[in-house]
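What follows is one chain in structure tokens, specifically the form predicted alone.
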Amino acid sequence: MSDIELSDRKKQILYQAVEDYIENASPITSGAMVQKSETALSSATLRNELNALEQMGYLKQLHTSGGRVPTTKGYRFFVNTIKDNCRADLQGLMKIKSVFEQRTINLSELIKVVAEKISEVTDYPTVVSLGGIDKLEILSIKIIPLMTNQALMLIQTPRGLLNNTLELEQSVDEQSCIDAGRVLSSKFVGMSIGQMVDSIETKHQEILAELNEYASFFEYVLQSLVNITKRYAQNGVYSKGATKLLKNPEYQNVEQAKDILKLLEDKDELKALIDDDSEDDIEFTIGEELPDERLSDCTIAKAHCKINGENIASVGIIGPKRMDYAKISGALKFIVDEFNKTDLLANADDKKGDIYD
């Protein structure tokens, strides 16, 4: 039986049952529901309806004589029902908004702080994965001299600036840095980051043949290009608040929770869980819908964020199936909207002097 085939009364009872369980973590009983029900249904009628919902697979009994809890199917019904009924923690969300208002131009730093703030607001472990670095188009490359024996390389892309500090054997003057940036731009602008990496060795030889006097400098410069791409690829997943799971009754037994906590430490596994090609801005994957059996009692809420119209990051919130779906949905919708309004290139133009690694 599909959700559409549920009677209005069954839908109302199921919705209330799941909502009560999310709030109280107490098994659902007809007696408890009678006290809270907005309808005039008797305990016997509610008991019959709960029995029917159990037979349909929306609820299950943990013990023969005990109350019921929602199944994955029950939670899925609830999530589909509250899609347009998000609830927001306005005070907490303002903390997230302030991150964007700082006009941070270091992309990895922005992602890291967003992960931390979302975890604070939702009180669940949060993962943010920076995606698609290898597909970013190179718009320009600049090199800026810093203190003695250091320079800063900036790669401008449609999603903002990627940067890396060069450690040199000797200092270089400003004009040499400008010239080096022009040479690199002439070789790589229009390519994707991935194409640049694949062609660096060939371009290396071209540059050395054309500019022998800069040979030693360009050795550092080209290695810096490789370092930038490696750093952003390796550090593109940030997770915060893993131990927040232990606040929930489902995970108070550390032995039971250790597999999930271990998973939350594995960046490759986390990235695989929250990165996908979904067209939905926000989605929930519940229990048995998840590919990893260790997460059969969990829900992962995901948001796919864009900057300047391009996918920039995936945000994942991991919690029990009993998570506060309305609150999580509200927080993720807020994040998606903030990313959509962000223009990192404008930020870069306004605050070039404030770039940091």
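Positions refer to the first chain, counted from 1. Take the two forms, superpose them, and find the largest set of C-alpha atoms that agree within 1.5 Å; that set is the rigid core. Note that the structure is a prediction, hence the values are computed from the model and not measured. First, how it differs from the form predicted together with the DNA.
Relative to the superposed core, Tyr251 shifts its CA atom by less than 2 Å between the two forms. Once the rigid core is overlaid between the two forms, Thr72 does not reach a Cα shift of 2 Å, moving by less than that. With the core held fixed, the Cα of Ile178 is displaced between the two forms by 2 Å or more.
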Given for the second form:
2 protein chains.
Amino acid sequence: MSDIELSDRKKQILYQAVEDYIENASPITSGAMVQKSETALSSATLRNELNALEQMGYLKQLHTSGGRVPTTKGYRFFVNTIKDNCRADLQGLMKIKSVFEQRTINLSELIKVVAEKISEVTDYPTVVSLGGIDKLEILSIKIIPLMTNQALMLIQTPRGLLNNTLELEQSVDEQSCIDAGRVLSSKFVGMSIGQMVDSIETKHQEILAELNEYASFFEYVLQSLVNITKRYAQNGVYSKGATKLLKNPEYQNVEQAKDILKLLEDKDELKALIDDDSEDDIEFTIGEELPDERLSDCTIAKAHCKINGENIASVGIIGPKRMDYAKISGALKFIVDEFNKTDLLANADDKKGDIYD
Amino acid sequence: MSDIELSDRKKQILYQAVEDYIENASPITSGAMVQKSETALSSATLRNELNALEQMGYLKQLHTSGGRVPTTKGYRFFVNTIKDNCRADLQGLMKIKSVFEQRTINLSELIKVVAEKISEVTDYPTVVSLGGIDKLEILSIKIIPLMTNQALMLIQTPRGLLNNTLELEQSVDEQSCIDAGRVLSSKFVGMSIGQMVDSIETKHQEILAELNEYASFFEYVLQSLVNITKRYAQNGVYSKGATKLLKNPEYQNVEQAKDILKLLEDKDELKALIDDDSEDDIEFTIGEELPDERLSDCTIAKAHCKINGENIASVGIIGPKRMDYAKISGALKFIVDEFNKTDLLANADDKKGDIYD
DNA sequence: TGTTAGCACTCTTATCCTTAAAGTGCTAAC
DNA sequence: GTTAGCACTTTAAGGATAAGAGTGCTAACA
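Please could you give me the other form, the form predicted together with the DNA, since above is the form predicted alone?
Let's see the whole complex now, leading with the same chain.
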């Protein structure tokens, strides 16, 4: 990203131009910029500069007499040099603080609240995804008898319990449950959830053979183990505010909006898009920088929320390239900080809290 | 609904007219109907009849030379006399059968599958809501110690367990948990979930006073009880295929679609709209018949899925008034029947299966 | 050398007008 | 009771014109 080619004046003009465009959604013109007295220059000089910026690829004209619009390169410059992080009224986010302090909430609920509030404050569709369930280590597996024909299966992980109720064909006594739990533990403890699922799926027969004695029972329990993890993975994605997309003039045409609205309904796709192992706390991926062609007119803002340095959740905000970067970056910074600060969850090391639903 | 005023010929013409309009989305004209040889009559006679039907309020003209469009009364007639229930290719729904037979699935997952499949087959947004959690009777409350500082709270109901993990401030021994469960049971068993929440919220201090010994512990546990039920109620609504709405020409204008798409995001509102105690298995509510003014151009189809005569879930399909009633009614009938037939869940009386998540 | 006023040029958008097409209602004949 | 025929209405589409917006370029200026 060598914006070195840009003189200070060009930088200032470009920054101002993009900012204006984001605000008004109408192409940048020399006249309008002079009128807002954003510069001491004349419109003619400005035109020269804008022309130069176009040559350099920061702006482009839709047609000869229609003003200019930022390119991805232009937005990229803007995002990288953004000054004013927080034009947003983040009051609404303050309420999240109290949610962090509640003891009866778990991570699944927390991500819902976070998604709702961020979407509300930023006015864009927001997705929150709990990350890395696959990578969680299995600490133990227990089966607890409940009532007749029912037992509860628990998978303990460093970040809380996964649970699922089992319906049994015949009643099982307490000792059998304890035994079954032991057998499963001896098989899977130490593996990650992902490894367990893999091994169940690939070495299915093999495992069943080893468990000979209880084979029919375990056939079903193994299936449950796989199902649990799928369910938790899917429940770990929450999206809110999809229709806010339609407020933006770029999506007045239904065809434009369709693809993205559809994406926002597909949790698996969202997860793939939002989750990653990036080091950055906050990053914007703009237009063609995105992996999916259908998103070439969008920007996705991502934030990685960490507790004790470990990625817990990813927050994604989806909007047009002309999204309000300043506001969004402010909101995301707030959330990231909040996660970092959270003492309550931070000493989760001791507590191994009920983080999952 | 006195359609007695209609001669047989008028009925036939009206039925045909509405069917055509549903299929083509373009106003009904005498010319087109003759051309499709849907009648042996001439276009002039047809015009007389259509005119009469308009006088009677079944059709209306948008403008003098623009053909006619059904009114709500017209659609109502059509729905009530619908002949051909199933023009849909319901093959896709057959897959649901196998889901019903799976033993590792619970109701929460089932409603997701149902919503997905119905939306897929009908091509309309579909909402499924698990009904009546509030009304479930509390059979017992148990607290099971898990690991240090963690316990599992279980509420047993006639339709499965509700569960929530508790994070405790200090470790609790097994006996205390059993005691706590007993105290809560003695207080709430026999009440419905709804009554319990009410009584916790209104008689909060009173209850705490009675539980004097463990007051601080129970303060938190009571809070959890309320939270659990809220969570289960919210998780009991699932909507799928919202964007399919945009396929319909009536929603090409984003403004038209906005309200409904927003509604489809709001689980509480959806629940209110879909849940009811209606006796009918399947019913259509058309346009102005709907309670919400914003929905005056929509129809909502509802189906009530029962197991052993008890309302288990409601399915709602939302679309324009010009929705494909025949296809939808076919799909909904299939699902209702499937629920009725399901032996596996039907003997839930014995099994008290893990129906909730 | 950088800046600016002025103007010609381009392209879009709005408006008006005209025309064609679609569909009805009515009338008169069958 | 049915139908052919025609006048009437209204929309939709196309074309021409005019207005407006914004640029690029040139020439003058500090």
